[in-house]
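A single chain comes next, written as structure tokens; it is the form predicted alone.
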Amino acid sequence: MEKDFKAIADSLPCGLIITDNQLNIQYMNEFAREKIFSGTRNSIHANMRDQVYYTTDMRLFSMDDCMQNMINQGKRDFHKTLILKSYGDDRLVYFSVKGFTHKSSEFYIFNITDISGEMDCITYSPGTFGKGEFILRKKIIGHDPAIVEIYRMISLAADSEVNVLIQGESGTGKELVADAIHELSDRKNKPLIKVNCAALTETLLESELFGHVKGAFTDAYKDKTGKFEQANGGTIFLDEIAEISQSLQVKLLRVLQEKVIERVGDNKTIKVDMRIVAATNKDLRELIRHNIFREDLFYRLNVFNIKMPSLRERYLDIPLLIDYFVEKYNRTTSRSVKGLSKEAMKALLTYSWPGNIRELQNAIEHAFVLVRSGLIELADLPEEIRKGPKEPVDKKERDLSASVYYAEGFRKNKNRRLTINKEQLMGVLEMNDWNQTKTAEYLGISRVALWKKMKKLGI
């Protein structure tokens, strides 16, 4: 049975390696000595910190750390990519390790793969959020590491029930943030009613949002069901809450302490179970110390939030974003428009963008009316684009904007090749302070794709 196992051992197309719990190598069939580990000593008495081992971000990978906190984490396996080096030659490799026990005694067995050849095999990354992030970047668009963090702070609050506050200026997407964490939570399958609270008077918002019986007011000929009961089970999005009235402040903050409303010509009490996302484009904070916003119902509303950024401080992701539009205005005006001049794309990268990515997709909606090509050129572009940014954009944006621009070409690229040359990739990599995990994310691709094609290029 040994010999037979040792046979099937070789064959294997793999290194396959046994160690004690000090690491030391008990076995190791003829692909790892050869493939992986060429010219080293017997297997026997050697042991796997005789090689020396890199993260694909070239950090120094200590093979006891990581074992160490295995064991404190209770687990019985990890799994790992690698960079070894050995002999002046670097080898990619993908370890999978899982501890036994055989005789009282505790072993773990390496599986190790040698993937330094697949050059080709370049696959989308699918992040840490697996569902989640689907639907999160089929919401809400970019790579930018600002939108990143905006992927967490959803995931994190649709991991719960406290109530959230989202703030940013007008059409940065707070609406498709609550989408997104309404979406992504239990309450998935109830309602989400959303409600424009700076689009009604105080009397019909307060109708709007508790219900009235019949003969309330004026023109109430019927029992009405407010917002707050339609949304029970689900979410309620209060947009522009900075705009509701002091009064309205008030029983709004009694719906959040004790879960329950009146409708308005009753005093019968209705309970309700609903989350509230509240967004506003106001600072609150001010508003409190002007007696126009009550603070306690702040610290209500306030328990997480999140903080969407400018179009301005996440300029990386205008080409994605125009890429978007162009898409959806090519399917709504059955036109063929395959992307923008650089002259057009540089003006849309250095402009500030006061109205945010709602002024975005107006400019491209603007552009499809002009353009008489395949390219969007920049005289098709609205006037106030086309003389210039309304405030200074900083040089090292405008010197950036050309690595953004071969980036989105790659982006577009269904293929997921990396097509880009050493200098351009060199350029993405300068964009993101050469950090190789933020590269990958930006141009959507693993960050073993991008070790691989950096090694290739001899970066």
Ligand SMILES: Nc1ncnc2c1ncn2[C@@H]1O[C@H](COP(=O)(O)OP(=O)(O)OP(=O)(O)O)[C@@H](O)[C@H]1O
Given for the second form:
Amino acid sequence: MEKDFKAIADSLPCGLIITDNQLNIQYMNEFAREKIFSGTRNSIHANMRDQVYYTTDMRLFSMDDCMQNMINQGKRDFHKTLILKSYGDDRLVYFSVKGFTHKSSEFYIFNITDISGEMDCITYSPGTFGKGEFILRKKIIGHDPAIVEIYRMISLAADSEVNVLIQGESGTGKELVADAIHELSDRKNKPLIKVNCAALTETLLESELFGHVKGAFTDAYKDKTGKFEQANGGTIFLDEIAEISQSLQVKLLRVLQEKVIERVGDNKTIKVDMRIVAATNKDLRELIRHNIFREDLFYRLNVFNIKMPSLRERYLDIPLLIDYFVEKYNRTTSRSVKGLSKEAMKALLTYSWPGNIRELQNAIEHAFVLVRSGLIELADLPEEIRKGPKEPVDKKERDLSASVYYAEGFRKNKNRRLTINKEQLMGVLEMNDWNQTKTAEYLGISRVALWKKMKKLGI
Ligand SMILES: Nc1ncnc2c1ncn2[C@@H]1O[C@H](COP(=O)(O)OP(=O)(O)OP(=O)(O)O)[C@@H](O)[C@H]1O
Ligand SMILES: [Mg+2]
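Would you mind giving the form predicted in complex with this ligand, to go alongside the form predicted alone above?
Next comes the full complex, this chain leading.
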């Protein structure tokens, strides 16, 4: 029968895990082994606590706390939708746990169903996930409420057909947002055509957008389909929209109003069906005031507005973005950089980032050229970042966010009980206001063990 049980359990399309009352895993079925533990784990010796969980609004979820609450309330089961962070891969899972007694010992049975693929069927409460948010989180990195709001805006924009204007400083991710809107919309199987309005002269841009017929101008040797026609059924992304000339603004306005175009040199009208997403790092209202940009065009483009936050406004995301880029360059350069020294981290957290995320990405790429050990040091960073901040910054808050970074890194470490160093432990303590009970809970160790560690490390 035991053999039968295993065969049956292995054929289940969900994870089944049995633990003792300390959450040490005693058994897991094939699905759990392959999909939840990514096939890298030997089931024995693993502990359910060792995985990192997030609630759907991206708060850390403590399995210990939750089990403790359950016991305190005299209950033997709980269920919850969680994000499972196992081995760098995010999965949305429906979690249910039930306690049972077998031969007078206490056990728990965990049932974990992967619902990542079911995203569209799930209705989330406001402030949590919107349509495709799970996909967005993998591409547009951030935890900050400002970026969560961007996820929401993208979902709303994707669900509608209206024109979208994305505004924000250089390097804040405007193009990523345009990509996401298209990808999540019903137009996703049709083309996304991108045009950089600043890259071409007026005449070239016009023929690029509208196309032309043979002989329309000197270099027009044959007919050419414009970008508007190419985007038919899909989306056109007009980047740097502030740069288009007055006369093109008038022509664009007509396209927006009438959904028709004429190729240059032709008077035949062609119907086009496309969604327009435009972007700019300029203040269009300011340009309107100076009669550089047409107000009527602005209102046509700006039906739905998305304002990208600067990196300065969401500096708490810096550690997260660093992790993301370090991982990315480790992959592309086959290196194994572990992270940043505390000094380097502080420099990045206090820098003003005029070039936003693109500049951060470049800084990490730069550091990868210079880094000698497994850790990026201050000296590996570009000079302007090493020179330090020009404006005063809230130092205490940023120090704290460096601590969170170290604490998280430590928590992710599988052999954490063996390897915690002084800096990491100080980080966790600082993050928990030096409250030893909370710190011990966070680390999943007893207070006595924490006290011993602190003593050993001379804290
Ligand atoms: N939230 C993010 N997560 C991960 N990568 C990001 C994020 N935001 C931006 N990036 C990366 O930063 C770079 C700049 O982003 P993007 O080109 O979308 O910015 P932009 O606002 O269009 O800038 P510009 O105004 O200079 O054209 C890209 O390489 C992009 O992949
Ligand atoms: Mg851009």
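Since this is a predicted model, take the numbers as computed values, not measurements. Residue numbers count along the first chain shown, from 1. Rigid core here is just the name for the largest C-alpha set that superposes within 1.5 Å across the two forms.
A displacement of 2 angstroms or greater separates the C-alpha positions of F78 between the two forms, with the rigid core held in common. Relative to the superposed rigid core, S160 undergoes a CA displacement smaller than 2 Å between the two forms.
With the core superposed, K98 shows a C-alpha displacement of at least 2 Å between the two forms.
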